[in-house]
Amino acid sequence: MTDPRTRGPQRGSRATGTRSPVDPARLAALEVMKAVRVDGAYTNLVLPSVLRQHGLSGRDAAFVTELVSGTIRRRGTYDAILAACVDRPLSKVEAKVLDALRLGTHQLLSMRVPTHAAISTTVDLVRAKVSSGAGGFANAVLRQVARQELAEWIGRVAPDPRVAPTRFASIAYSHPRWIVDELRSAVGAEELFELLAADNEPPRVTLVARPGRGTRDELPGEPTPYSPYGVVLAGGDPGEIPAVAEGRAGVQDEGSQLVAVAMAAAAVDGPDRRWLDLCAGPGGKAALLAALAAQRGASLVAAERQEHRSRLVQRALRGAPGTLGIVTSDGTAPPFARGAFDRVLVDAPCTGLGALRRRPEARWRRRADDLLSLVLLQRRLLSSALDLTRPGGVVLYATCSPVISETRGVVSSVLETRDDVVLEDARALLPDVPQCDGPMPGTVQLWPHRHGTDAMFLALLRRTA
């Protein structure tokens, strides 16, 4: 498959006096950008169908994936640069044209695309999808963008970090200001820029072998440093790997694998037969937990409130031993008896600020106002999980967010209201993971810049008599 990054002038280009054909890779990228902007789609979910529609695979598919994901991650930086090159507010630029300009800017400043190819293919795209006049506008803007490198542009459009550190970080590292503030509180000022930079790096594709069904040895790639079940895929389509296609393995970030590993490693007093994943969608952790439970002679119940996510859990657990049932129910009012489970996982809905590498659109959709409702929900879910756990059993509370109010704040508030719960040392469950101290003693916090994982938080709570 021809790599679009190396394409030169094509037959029928403007040099011959006729309109150049639109590059299918760039056209696919623009369609994904529109789906994310208009339909609220998630990049990773809409990409496969768009790639299939355009018949793109291999290096072309990889190009589109990086073009779209990288553009959305760095949108804040690129918009500041484009604002310096456009003679009107960006809000006055037609949305389709602005999407194309962002794609062109990413190619010019962050990808190995020759300048002439980045500009000409973007202009062709705008002319085909909007108008010739809009194409001329795009040509003029991108030629200005191409005059400087990314670092030079940041030096021009971002303020002095010593004078306005939050605004500098927001522009230079493409994070909304409120997220910069939350991450600074969580990781500290010394590591902040390193964390923000890690959020802008394309994540590695990580696979997990489900014990009893598949082995890590049969998966291609390098073993993950901390999870005994994972490998980092060097390249290619994971769906073409037999173990993945057959459901014996799956795609799962190492941080998520470690949540399941920690959940299974916690000691319980008494029987250990019934496990519950209270917020199971879309099913990755549940599939690994079911495999681990089956090896112990235990069974997993997976609960998920949303019907469409419940169907994803069913798909993930299809054929999995150790699965007792899949229930569509609200985790704050589940249809289970008090004390019915020996161990419960609460992978609570959260802002998702720990997975900004994988969900590039999340940083632009979330608002600071979302925090309060999420924290209240997280408290209710954790309290519900504790009620469902028998004395001597354990609850593992996890979030894909390092935000203090979603981590330490939730755990502390629930502990203050109960005298039948103690916080135990979750770090002992992951002894091989360095520098993982969480925001309160005994909790775990993983980081993209330290561990190469999503920023997962873990806290282990035990029900007492």
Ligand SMILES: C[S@@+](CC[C@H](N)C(=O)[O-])C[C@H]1O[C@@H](n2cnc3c(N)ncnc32)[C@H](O)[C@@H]1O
Second form
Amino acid sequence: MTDPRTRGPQRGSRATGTRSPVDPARLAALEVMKAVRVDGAYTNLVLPSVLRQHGLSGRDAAFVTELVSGTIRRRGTYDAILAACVDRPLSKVEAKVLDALRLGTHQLLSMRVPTHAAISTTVDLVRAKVSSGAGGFANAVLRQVARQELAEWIGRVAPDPRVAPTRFASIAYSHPRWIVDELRSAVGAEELFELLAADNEPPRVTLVARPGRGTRDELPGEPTPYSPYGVVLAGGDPGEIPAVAEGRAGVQDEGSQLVAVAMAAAAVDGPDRRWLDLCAGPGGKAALLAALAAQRGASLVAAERQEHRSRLVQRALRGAPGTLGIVTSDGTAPPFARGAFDRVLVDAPCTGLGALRRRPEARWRRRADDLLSLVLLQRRLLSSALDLTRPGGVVLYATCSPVISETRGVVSSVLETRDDVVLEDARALLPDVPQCDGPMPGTVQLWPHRHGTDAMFLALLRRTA
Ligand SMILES: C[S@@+](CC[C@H](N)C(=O)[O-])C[C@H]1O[C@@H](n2cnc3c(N)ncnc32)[C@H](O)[C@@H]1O
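Could the form predicted in complex with the ligand be given as well, to go with the form predicted on its own?
The complete assembly is shown below, putting the previous chain first.
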């Protein structure tokens, strides 16, 4: 990354025709902020094309990525600080100006960009993209922001944690209050702040070597602590690694790798030939599962409801031995016979609150109201998976969320309605992973602050006769 302590405006920019030059990196950052706010874009998806348009790569691209992702993650904290520096509600500040102020605040309080560079580049940006008057306003606000360090600001704008613990956590750690409440219920009050802090850190990039197709040795970086197939990328663009470009390896969080590892590790009684990934899009786990299935003469069917995500599964599984078929179908009414599979993965659609560090905007988009409909869908998908599994076979239920109603709640309610299923010990499938007890006996819960993975939940259910 360009050294943030020395980064200032770049002279001679042709980005605007105004008298003040605009730093292309900051301009690119502002454009991504707008795309996320106005078009509902995903930061990770929109960044590469904006970087390309501005001809930014290497350290400049890394600078913009951290600037945008960090600003969006910490928006809750920064808005509380900005509200204390602006003499009107933030809702009355022009959206583009507010985006620029948030970017400036992140540079001042979290990136150690020198004060003069952070302020002058932001003011130039606002002058060029909005007006000279708005530039003056930005200058006055950011000078106030720069007067204190982040911790001092939090002490000033957040309430006493003993009096208003949820509001404190929400402001200090930049999470919506309903998410703070859900995460506290899941992780407990003692570890809550550690978890929230981990959500604000950019995740390390991990790669997976798909067994039988690629090996860890050909990937640059350190082996992951728990997944036997993972490597923590040392740096650089993963797309330029030959094994990744050829589909023999991929980018995949270690927690997701462990879901596939656990699914393959469960013992089944009798034949073990037909595997199903019921909710496969975009295909990360399916690619690892297909490789594992091929190694033992089994094969995988990957199903996905959404057509465009099915196409992503197709791409992920291109050239993968062990793939029997890719089917676009609703997992609650699947086109397969009862008992057709020996093992089934339900990697359920969920709130994704276990992957907040990976998706900067997700915490601001999700609504508490989403939970109920997701839980109803999760129950139906799990029941359907159990119907598709033959007696003696297994279902692994997984979410990238630790929220109790999506994890323990779904598993217990399905168990209550059936007498042909038993819950088994999923922790035994991952014996090297420490401290991974889930919210009900035998289940697994991974955590960013404990394991350095997304907060994946796993439960193992066996069909009985
Ligand atoms: C958590 S994601 C799965 C991630 C995937 N296993 C991977 O590792 O790449 C859940 C997927 O379930 C799909 N989905 C949602 N409702 C579904 C349904 N009724 N039947 C099948 N798939 C569904 C979503 O479109 C989404 O692609």
